[in-house]
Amino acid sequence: MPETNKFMARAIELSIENIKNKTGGPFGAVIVKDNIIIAQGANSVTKNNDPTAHAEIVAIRNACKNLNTFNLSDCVIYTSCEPCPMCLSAIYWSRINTIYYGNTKSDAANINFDDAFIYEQMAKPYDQRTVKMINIMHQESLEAFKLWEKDTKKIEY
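Is it possible to get the structure of the chain by itself, in the form predicted alone?
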């Protein structure tokens, strides 16, 4: 079995175990560095009452903790399903540059995990979105950005 299939098989196994153990949705993910699994995660939204606890997010959190870094640019993620918008964003933020996935977002939509609504909302102007976005205290908020910009000892990410 090629290495990529071995890692994907583990992500799929996590997704299946999650259903059998009733610990969350049908999603699993592993993060690999130098052909070694350094972290894994399974969906634990319902187990932890945390809507952000998707398999990819859990795996990224575990990888960052295990490697003591927020930069996973030398890692690859294998996930049992094409990442949702939140997970895709987290993958970009973590600097992972390759995603292997099993199920597609269409497959997920077929079992009521449909992210099309979120993609549609993101494309709309703020005043047409379902969730209201109201900009307040803009000038006061800029103070933190000004301090960040001037800080010569900041850790950029």
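For the form predicted together with a further copy of the same chain instead of the form predicted alone, what are the coordinates?
Just this one chain is shown here; partners and other molecules are left out.
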């Protein structure tokens, strides 16, 4: 079995255990550094009342905790399903640069998860999205950004 399949097999195993344990949706993920699994995650949206607790987000948070960093640029993620836009963006923010995935967003749509729908929403003009987006107090909000720019002791990421 190639190394990549070994790691994906663990992500799949987590997705199946998650159904049996009634923890959340059928999704699992592992994060690998130097060919070793350094963190794992499974969907716990319903168990933890946390709509952000997708497998990839849980795995990223665990990996960062384990490695004591907010930058996972030397890591790879294996996820049992193609990341939704939330998780794909989290992967970008974490600086992980390679994603292995099993199921696709179409497979997720077939079992009634909104991944594909949210990808479609992202691509629409704001006034055609189902979520209303209203811009207010732009000038007042900019004050914080000006303060940030001037701050010489800030930690960038």
